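In the block that follows, a single chain appears as structure tokens, in the form predicted on its own.
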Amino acid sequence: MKTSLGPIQYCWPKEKVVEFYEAVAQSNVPLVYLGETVCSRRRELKFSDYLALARMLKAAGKEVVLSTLALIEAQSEFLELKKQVENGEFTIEANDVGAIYLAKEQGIPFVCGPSINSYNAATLKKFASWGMQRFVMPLELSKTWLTQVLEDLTPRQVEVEVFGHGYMPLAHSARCFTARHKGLTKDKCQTICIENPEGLLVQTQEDQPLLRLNGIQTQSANYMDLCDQQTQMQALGVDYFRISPSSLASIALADELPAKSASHDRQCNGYWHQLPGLTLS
């Protein structure tokens, strides 16, 4: 089993992001995903920017992948879409369901996001029929689920992602609740969620930490974190492992994938265990 290095879901400066990628070139890491998933109002870095990156990268001897917005709102973001899925170089994650329509229509291979509902084996044998090459299990789903899915699609004719550590993407909205709280309306939000580099940690009236706001999308308050799930992963025939960044030191996490959870008061494993999400198993 291999690591990826998931897409960067938070809104930092262009500055950050190229010194970001840099250090993941000198990594080795093999398979990158990069591009903006969570908000078109996000302009620090234009497609151009991406596909520069994404060719640095390729240089550098990764598999790059261009991760695509989880919620296709307006006509100019879909002609954005089209303009990604059509780049001519890099497959694409899709994250909406509309990107695969794109890349079906063009005969284009795709991996399947995390934000897809791919509930089922015959959802994944359809997409695999149009293309599909690698799919990312639903955050919410468990590993009895990817074990009886796995069984399923015997003989297996893509490969298996796992969201093993990071920030969970819990679910993406029409509204942004990060301008909301800044007193800002989405149309006029001024990017303000470039002033939280890891979201905006909510919690309860008890003060326990319950979600993270990140624009439009709402995130768990605590981290994945399956790194000692990685033997059961390898016997299940999980291809890659994935670590979802906030921060340059998730280069190294991603580098040298440590064999054991490291304690922490912010981890959560629920879902995988078939418990509830936030729960340390």
Contents of the next structure:
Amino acid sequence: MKTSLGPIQYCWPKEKVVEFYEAVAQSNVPLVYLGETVCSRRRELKFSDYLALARMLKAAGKEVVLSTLALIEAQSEFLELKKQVENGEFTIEANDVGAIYLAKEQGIPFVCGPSINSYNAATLKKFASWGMQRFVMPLELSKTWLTQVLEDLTPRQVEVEVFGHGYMPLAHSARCFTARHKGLTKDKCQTICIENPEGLLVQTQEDQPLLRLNGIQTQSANYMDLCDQQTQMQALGVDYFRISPSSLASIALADELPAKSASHDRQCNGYWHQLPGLTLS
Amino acid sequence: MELLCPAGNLASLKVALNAGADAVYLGLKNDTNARSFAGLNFTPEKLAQAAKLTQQAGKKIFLTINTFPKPGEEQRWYQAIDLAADTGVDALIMADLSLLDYAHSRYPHLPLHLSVQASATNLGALSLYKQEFNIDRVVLPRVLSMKQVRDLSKVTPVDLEVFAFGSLCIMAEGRCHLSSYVTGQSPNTGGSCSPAKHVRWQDVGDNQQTRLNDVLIDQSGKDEQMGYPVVCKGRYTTSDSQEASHLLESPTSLNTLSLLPELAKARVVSLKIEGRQRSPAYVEQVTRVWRQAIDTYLNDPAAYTTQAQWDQALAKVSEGQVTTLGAYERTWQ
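May I ask for the structure of the form predicted in complex with the partner chain now, the form predicted on its own having been displayed?
Now the full complex is given, and it begins with the chain already shown.
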């Protein structure tokens, strides 16, 4: 099993993003996803900037995949998506069925990201027939689920990736929760989410950490950490263990795998064990 | 413009038909649909009765099979599709790609509607489902603004159905894990959001608390209106604000009466009323108001205005007695 770095889910200043990927280029991580997956209003980096970073990473020997938006609403977003899919150099991570359509039409191989509803083998086989090379298991599914699906997918023609470490994306909305919380409208948001490089922590009235607001995206308050499940994943035939970056430390973590065991803090690993996602273990 | 009403049981179905529904939608009594609540939904025998009643009334009946089959248990979903075909329903409302494939290949003449749980919001997604499974219609997720619905209507290869009234889901439906994050069960995997067995209301001192699988999602004074026990309607604090507030959405229902002319101009073919889990009284009240509104509009489109008594009647059956235009209105976003 190899390691992958998922796309940065937050709005970071351009310099920080560039610094991040320059460090990734120096790391041992073989597979890197990059691109804006949350909000089209975030314009710190343009698509051409991501393409330049992708080329730099490719030159450093990485396999690079361009990640696309999870929620495509406006026609302008669909046109931008089309441009991304037809970039001519890199495969894409589809996070909306619209991206699958575009890739299929162009005969371009693609990866199904975690927000594509791949809940059973019959669906995955259909995606594979349209050009899917790899899928990331949907967040709310478990090891038991994966075991059964992989049996049903034998002989397997697609790769499997599991979201193994990081804050979990749980939902996407038309509403920007960060802007609303800060008294701004979505249309004049000033990309205020840039103030929260790891999202904004939300707690219950009993101070239980519950969620993170990341623009239109809602995340888990704690991160998932399945580092101690690597042996089981390997045995199942998982191809990639995804680390979803939250800081430069994520690159160091990726470099330490597979030797790294889970941290001593209890993290929210419920989904993998077929429990509520926020269950700490 | 079709008025499409919810039926959680035969009583609701009958009042919906009597009050002016053009079509009804319902689910089977198991986890093949996303309103799998105890005491709700239809056995195969009741479905046959429902189909007969509906068709005698000259109206349409749609069966909702909009959850995602669990590996190794796919037969339950396939059987639901076979049953629907045998019963002769007018359409299936589905989200899972493998089920669309199954239905399309075996029953090519049975119309397919793409459920809101498929989360299809754009031309690409609609084109794919049309091309591969020949869907007739899409139920649009409650994340599009009115302008976006209008734009999509100009290019869509399939008919558009929108949510007109009812409980407001604020996330892209079918891709929201908030319920399973707290309870272990989501609409996709378990057939319901915030399943009742995990909900606990309790009085503590002067406060009432709502707990979902023990997590405190809301707390307020005893006289205050409490929202539905869903994660997105809870009151929380943040690292920069210690005063608890509705950070995602407050208790409110969607009401688009005032948008009716715009929805009609966007060639929306069907207006959906949410609420298979609600009472027959709710179904009757809401159906009656919307029948009047649609008839008033069709009678003289240019003269249409929302009547105060319609809004009042709908507010009474709304969550928190408050209504909103939701994402249709850009400022809500």
